[in-house]
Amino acid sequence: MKKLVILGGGTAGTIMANKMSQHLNLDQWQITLIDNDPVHYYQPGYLFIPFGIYGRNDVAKPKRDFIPPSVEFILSKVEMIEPDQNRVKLEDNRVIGYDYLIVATGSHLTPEETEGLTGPGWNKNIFEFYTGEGACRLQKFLKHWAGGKLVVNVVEMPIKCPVAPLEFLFLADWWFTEQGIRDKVDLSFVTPLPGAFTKPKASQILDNFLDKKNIHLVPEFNIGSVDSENNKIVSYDGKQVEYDLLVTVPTNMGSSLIERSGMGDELNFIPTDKHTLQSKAHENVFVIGDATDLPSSKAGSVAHFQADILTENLLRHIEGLPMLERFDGHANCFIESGFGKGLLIDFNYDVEPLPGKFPLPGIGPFSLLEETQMNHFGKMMFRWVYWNLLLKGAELPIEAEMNMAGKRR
């Protein structure tokens, strides 16, 4: 029987444990996923508990409730990868041997990269909310905080899901407006880009929405330290940001098994075919996610639209068929930005967020690069999809190519 092993049971490997159980021959083939948390967590709803509008038990579900019956689920660290032996081991010596494997273990926060960020500070007045843990420290802090510099500060890119700092600063906005302190709080975005964002159109629109909701941007800010007992972050050109309360958003870097197993780049990242997902070193070696090196967002969108494309690719590679050079980059996302509102923007490796209606031309029901209620309902309403049919592997509607239909240049 030929073997396909996942490493990593989050969103993309859930994903494709769940599409190739349906479009295998599971009397040929024995698909088995290694993860070591049996919980999976609905990421982008940490974004939502520091305010009070999710709890932990919202973005928490066991893992096992996603993959199929018929995939093989070891819970278990995985120590190492031998990709010219078509193996892995796990923590307890086990030897797992494949045909196939796809790596998808996505990426992790690295505070103490920066000097001083783990420091005296850490989890008093300087938090994150990238974690479960870090969300919910930072919502009971906030609970009690009368005021002050509250400074959002990315350390460098890639990060997971370039628009969560944003909309961080966007909910902070609404939820000190509703406490009655808005007028105490001093907003700062501080970020190594020159803008906003990471494509020069939508970040000329989100510096504008900065702009708007009275919080300061501070752009090229290439931290090097943290100062805690001073409250101040330190850029490596000796720039200085003051603040009461730090909300960071760490160096992200993929698995340390990755550098275990010599696979990565400087971040752990996996050297992958940009457009056909099977990494540049290993043949029958794939990845998707958070564990690429691709030049496209860190985000559940991406991971989505490369498991359709990894799918097929996959597929015709075991046929002995040529491969699709399909994925483009695409990512779409919902922005919250407070007040019952939300933006959207689609895009990919080539064509900025453009306007227009998504995903029906002239219909919608959502606005590209518009503050519109219905982007909130949707950004509200994609939790029930993600839980219900995205982790399952269900055919959405939305293409995994970007689609220019709808899109004003």
Contents of the next structure:
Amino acid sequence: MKKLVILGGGTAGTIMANKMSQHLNLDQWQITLIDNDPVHYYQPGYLFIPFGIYGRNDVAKPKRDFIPPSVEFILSKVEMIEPDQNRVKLEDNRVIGYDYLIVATGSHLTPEETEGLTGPGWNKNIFEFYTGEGACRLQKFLKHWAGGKLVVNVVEMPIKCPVAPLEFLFLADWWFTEQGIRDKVDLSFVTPLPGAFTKPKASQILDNFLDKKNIHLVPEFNIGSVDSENNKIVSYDGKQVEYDLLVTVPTNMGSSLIERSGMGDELNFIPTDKHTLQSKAHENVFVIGDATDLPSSKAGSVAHFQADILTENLLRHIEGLPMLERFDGHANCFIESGFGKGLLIDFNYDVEPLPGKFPLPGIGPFSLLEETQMNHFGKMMFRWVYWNLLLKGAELPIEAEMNMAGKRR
Amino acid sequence: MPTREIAGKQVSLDDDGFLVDATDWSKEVAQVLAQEEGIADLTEGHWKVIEFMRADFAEKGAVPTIRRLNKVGGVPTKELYELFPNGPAKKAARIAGLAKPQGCV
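Output the structure of the form predicted together with its partner chain; the preceding block shows the form predicted alone.
Every chain and every other molecule in the complex is listed next, the one we just looked at coming first.
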């Protein structure tokens, strides 16, 4: 038997387990997925928890339910990847050999990278919403908060889902209005970027949105430390921003497993070919989702598009054929903008988000870079699509490669 | 594309003032660009950063981030901000004759 091992059962790893079990001859191949957490989280749902729209149960389900029965699921921490020996070592010293390895170990928050961030204010008036626990803690805090200065701070790029901090602010603007205390809340977005987003056209539109919603933008702020005693954040060049409530998006890093195995860069992301998704160091190691060092967004939609490409490439590589499929950096994100509306952006390595209609050119039903109720509906509907179609590797009516039709320059 | 004489040499710069052709770079050019960025004299500390950036770019093909300068280059971030105030990544890249650092996605 030949062996395919997948590390990580998040969005990317789960889709790959499903796709590869559909495509490989299972009389000849054993597929094994290894993860240390039995729970699968719908991470896009975290955003809604602080505002009481979703609860924990809306975003958490058993991993095993989404992994095909033909795939062996090992619940264990991985101690080490030994790519030169084609094997991984588990916590209990068990050794699993492989012919091919897919690394889908994702990225996670490392608040301890910022001086003072996890000090006395942590979980008192400093919160994050990129984990289920963090989002729930923030929900409890917000329920009884009377208002004051709310600062959302992105520590450094890249982060998972770079639009989420903006969505949080848009939803906060709506939620505090609903609570009747919007006039008592001062909203600020403090970011190391020169504007609201990474791409110029979308950034300009989103800057206007912030302005319209009376959210202050503090650009080019590189946080050096948090002063919990005096409730302020201080940049490396001495700028200060005061807060009553700090919602932080801490440094995102790849798994410490990658560091232990000596396979990562300074953020523990794995150097990966941006088109084929093959690791740059090892021919039989492929990397997908947040674990890569690709200059694409760290988001579930990206992992989903990459999965189509990786499946084709892996099957061809196994057959000894050259890899043809090329990942173009395609990302597609709904941006919740509050008051029951949303935006949608669709872009890749070379083409920034543009206005237009999606996915059917000229028809939609979704509008690109425009605020509509339909986009909000799409975002809310997506949770069902995620659990029922996307994770199982089903075909969706969106191509992996970005399409220019329907877009206006 | 504006062309200017820097340190006795015709040099092409892009709209943001970054060198178009990396081979136009020399220590003299760096000194002039540094002055334009408000750094009167390039000290040993500056040169350590510039040389690491150039070597790292040659090896990796990407302008190193502040984190990489810290972790791999051994330059504490605070010190980097003291050496190149207000946006060290951009400033140091320009003086080192590299491309403008790409914003992440």
